[in-house]
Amino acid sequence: MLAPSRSAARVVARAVQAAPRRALSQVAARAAAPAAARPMAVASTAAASRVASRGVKTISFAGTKETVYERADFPKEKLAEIFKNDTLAVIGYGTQGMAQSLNARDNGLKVIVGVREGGHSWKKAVQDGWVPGETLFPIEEACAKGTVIMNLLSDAGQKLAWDAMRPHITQGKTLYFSHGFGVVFHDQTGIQPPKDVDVILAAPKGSGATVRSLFLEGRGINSSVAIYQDVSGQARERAFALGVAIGSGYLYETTFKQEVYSDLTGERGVLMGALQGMFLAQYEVLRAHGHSPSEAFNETVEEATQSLYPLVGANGMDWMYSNCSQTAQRGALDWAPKFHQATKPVFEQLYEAVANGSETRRTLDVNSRPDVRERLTRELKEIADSEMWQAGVEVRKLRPENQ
C-alpha cells in the first residue's frame, strides 16, 4: 500500500472534512480539494506566468507559451450574436451529439439533431425533448435546414453518411467536427470539405457523459480547437465559441493531425488501453502468488482511482511523491525507469501505427462489417466478466457512499 505522509494523509482528511454534501463523488470532492489546499507559492507562481487581459491569457506551459480561452470570453450574450444567424444541425446522437446539442440549446443557441429515423438514437432524441419535424429530422434534412453542420457521427459513421451529407454542405456553411479522423484520414473516409465552406473543429477531452455533466455542475470541460479551412474569415472566432457552446470550461488551439494523431495515441495508451492492460498484468502477478481476490483488486485498482489518482490530477506526480512514505518515494524512483523504459517502444510502435494510417484502416474495416455490434458486445463482455472486474462489482459496493 502507498502510504501518505502525515501531513498529505491531514490534507486529505481536510479535504475529505470539508467536501460539500452535493452530487458529487467522494472521489470528486477529494480531488477538488487537496488543490485549494496547495502552496500559495505555486498558485502565484501559475498566476504570474499568465500574460493578456479579459480571460485570454497567454500561459507558459513548461517554457512553452499558448493561448488559452475560457468560457468567460463567450457569453451567453456573446454566443448569442455570433450565432444570431445560424442554425447549428447536430448530426449523430451518440454521446457526444446528446451532450453538445444540450449545451448548446440550454446556451441558449438555435439547435436541430439529425438521425436515422425511427432508429436507437432518434428514439433517445426524443425522450430528451427533440421534437420531430421542428428540432429532429433524418440526417440528410436537417444538413439541408443547417447552416453549421456539426458531425458528430461515429468515424466509420461519418463514412458511410458523408456521400449523402456532401450536397447539403453548401457554401457559406460551417462543417464541424469533434474528432479530425475523417478529414485528416480522407483517402480511406472519402471525407474532403467542399473548399467554399469553413472546417473548423471542437474536440472535448472526456465522454460526452462527462461534458454534460461538467456543464450542468457549471464547470465545463477542457477542448482542443482546431481549424482546417478559413473562408470567411471568422472561423477561428466561431470555433471558440462553439467551443464554449457546447460545454467547455477553457480551450486551447491545435491541428487537426495533431488532435486526431494524439487522440487516437491516448485512448490505446494511458486513457484506456494501456491502462487495462497494466491493471490486468498486475492483478495476475498478485493472484498467481496467492492474494485474494478482493486484495489483489484492492492494490491494483481500488487504491490507484479512490485515493491516489484524484490527488495526481489535483496537484501532480510531484506532489504525490513528495507526500508519500519514503518507502514508498525509493521504490517508485526506483521502478519508474523500469516500466519507462519497457513501455516507451510500445507507444513509439503505438504513434507510427497512428501516423502511417494502418490504425485508421483496422478501426475503419473493423467498425464498418455488419457483425459489429455483436463482437463488440462479445468483446466487452470478456472484460466484464473477468474475475479482476467482478470482483471490483463487490469491492465498490464497500465504499461507505454506496452503503
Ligand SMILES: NC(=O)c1ccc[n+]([C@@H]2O[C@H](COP(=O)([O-])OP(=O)(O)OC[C@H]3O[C@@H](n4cnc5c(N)ncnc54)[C@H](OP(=O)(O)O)[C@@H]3O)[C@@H](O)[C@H]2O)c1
Second form
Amino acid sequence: MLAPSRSAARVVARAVQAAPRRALSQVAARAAAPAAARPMAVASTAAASRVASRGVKTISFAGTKETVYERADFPKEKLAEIFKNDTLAVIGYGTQGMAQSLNARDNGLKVIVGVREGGHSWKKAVQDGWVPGETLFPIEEACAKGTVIMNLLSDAGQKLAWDAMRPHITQGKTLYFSHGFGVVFHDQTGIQPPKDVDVILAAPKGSGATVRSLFLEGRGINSSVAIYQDVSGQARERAFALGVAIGSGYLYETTFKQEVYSDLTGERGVLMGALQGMFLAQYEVLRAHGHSPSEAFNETVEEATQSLYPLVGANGMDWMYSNCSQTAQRGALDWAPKFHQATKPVFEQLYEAVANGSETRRTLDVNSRPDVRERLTRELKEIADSEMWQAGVEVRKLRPENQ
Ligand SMILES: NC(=O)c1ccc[n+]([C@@H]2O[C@H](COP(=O)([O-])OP(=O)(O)OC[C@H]3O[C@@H](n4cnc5c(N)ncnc54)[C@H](OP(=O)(O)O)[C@@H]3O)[C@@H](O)[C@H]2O)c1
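What would the structure be for the form predicted in complex with this ligand, given that what you showed me was the form predicted on its own?
Up next: the whole complex, starting with the chain shown before.
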C-alpha cells in the first residue's frame, strides 16, 4: 500500500467529510501539508514570478511567460458598458448552455436562449425560468435576434444546425464557441464563419455544472480564450469580457487550434480514456492473481481518488512521493519511467489521430446518428455493470462520509 503519512491521511479524511468535494484540493493542501512540506508548496508558487497591473498578470510558467487575465479586469459595470448594445443568444441548453446563459444573465447582460422547440433542452430551459417568446426561442429566431451568437450546441449538432444558423450570422455580429472543434475542422463540419463577423472562443475547463456552481459561490472556473477573426478590432477585449461574463475566474489565451487539439487529447487521454484503461488493467491483473474485488478496487481506484490524487493536485507529484513510505517512493520512482515509455507511443498515436482529423470524423459520424443517446447509454451501462465499478459501488458506501 502506498500511503501518505498516517496523520496526514487522517486530517485529509476529516477534511473530506467536512468539506464539499469541490473544495477538497484546497482543504487537502492546507490540512495535509506537514510543516516541512509547506515551504516547498510556497516556493513552487513563488517560482511563478508575477508582474501585475490590475488583474492582468504575466506569469512565468516554469520559464515560459504567459499572460493571464482575471475577473477583476472586467467588473460588472465594465461588462455592461462593453455589451450595452448586445443581445447574447445562447444556442443550445446542454450543461454549458445552461451555465453560461444563467451566469451571463446574472452578470446583468441581456441574454436569450435558442433551442429546438419542444425538445429536452426546451423543457429544461422553461424549468430554469426562460420564457417562450420573451427569452426562449427556436434556434433560427434566437440567431436572428442575437448580436452575439453563442454556439453551444453539441459539436455534432453544430454541424447539423449550421446551414439554418448561417443566414442569421450577419455583418457586425459576433460568433462565439466554447470549443475550437467546429471551426478548426471546418472541412468536416462545414462551419466556415462569414468574413465580416468577429469569431471568438471562451472554453471553460470543466463541466457546465461546475461553471455554474463556482459562479454561485462567487468564484470562477479557469477558461481558455481565443480569437479566430477580429473584424471589429474589439474581438479580443470582447472575448475576455465574455469569458468573464459566462463565469470564468482566470482566462488563458490560446488559439482555436491549440484549444481543440489539447482538449481532445486530454479527454481521450489522462482525463478519461487513459484513466479508465489504466484502472482496468491494474484491477484485472490483481484479480487474475487472486486478489478480492474490494482489495483490487481499493488499491486501484479508491486510494487514488480519495487520498493520493487530491494530494497530487494540491501539492504536486514530488510532494506526494516525498510524503509516502520509502518503499513506495523507491517503487514509484523505478516504475514511472516504464509506464512513461509504454504509454508515450499511445499518446503520440492519440495526438496524431486528433491532428489528422480522424477523431473529429468519428465523433461527428457516431454522434450525428439518430440513436446517439441510446448507443451512449448502452456503452456507459457496460462500464457501470463491470465488476470493477460494481465493486466501487459497495466500496463507496463504506467511505467515512457515508457511515
Ligand atoms: N460539457 C462540457 O463540460 C464542456 C466543456 C467545455 C466546452 N464544451 C463545449 O461546449 C459546447 C456545448 O457542450 P455541452 O456539453 O453543453 O452540450 P451537449 O450536451 O453536447 O449538447 C447539448 C445541446 O445540443 C443540442 N443539439 C444536439 N444536436 C442538435 C441538433 N441536431 N439540432 C439542434 N440542437 C441540437 C441539444 O438540444 P436537444 O436537447 O433539443 O437535443 C442541446 O441543447 C460544445 O462545443 C462542447 O465541446 C463542453
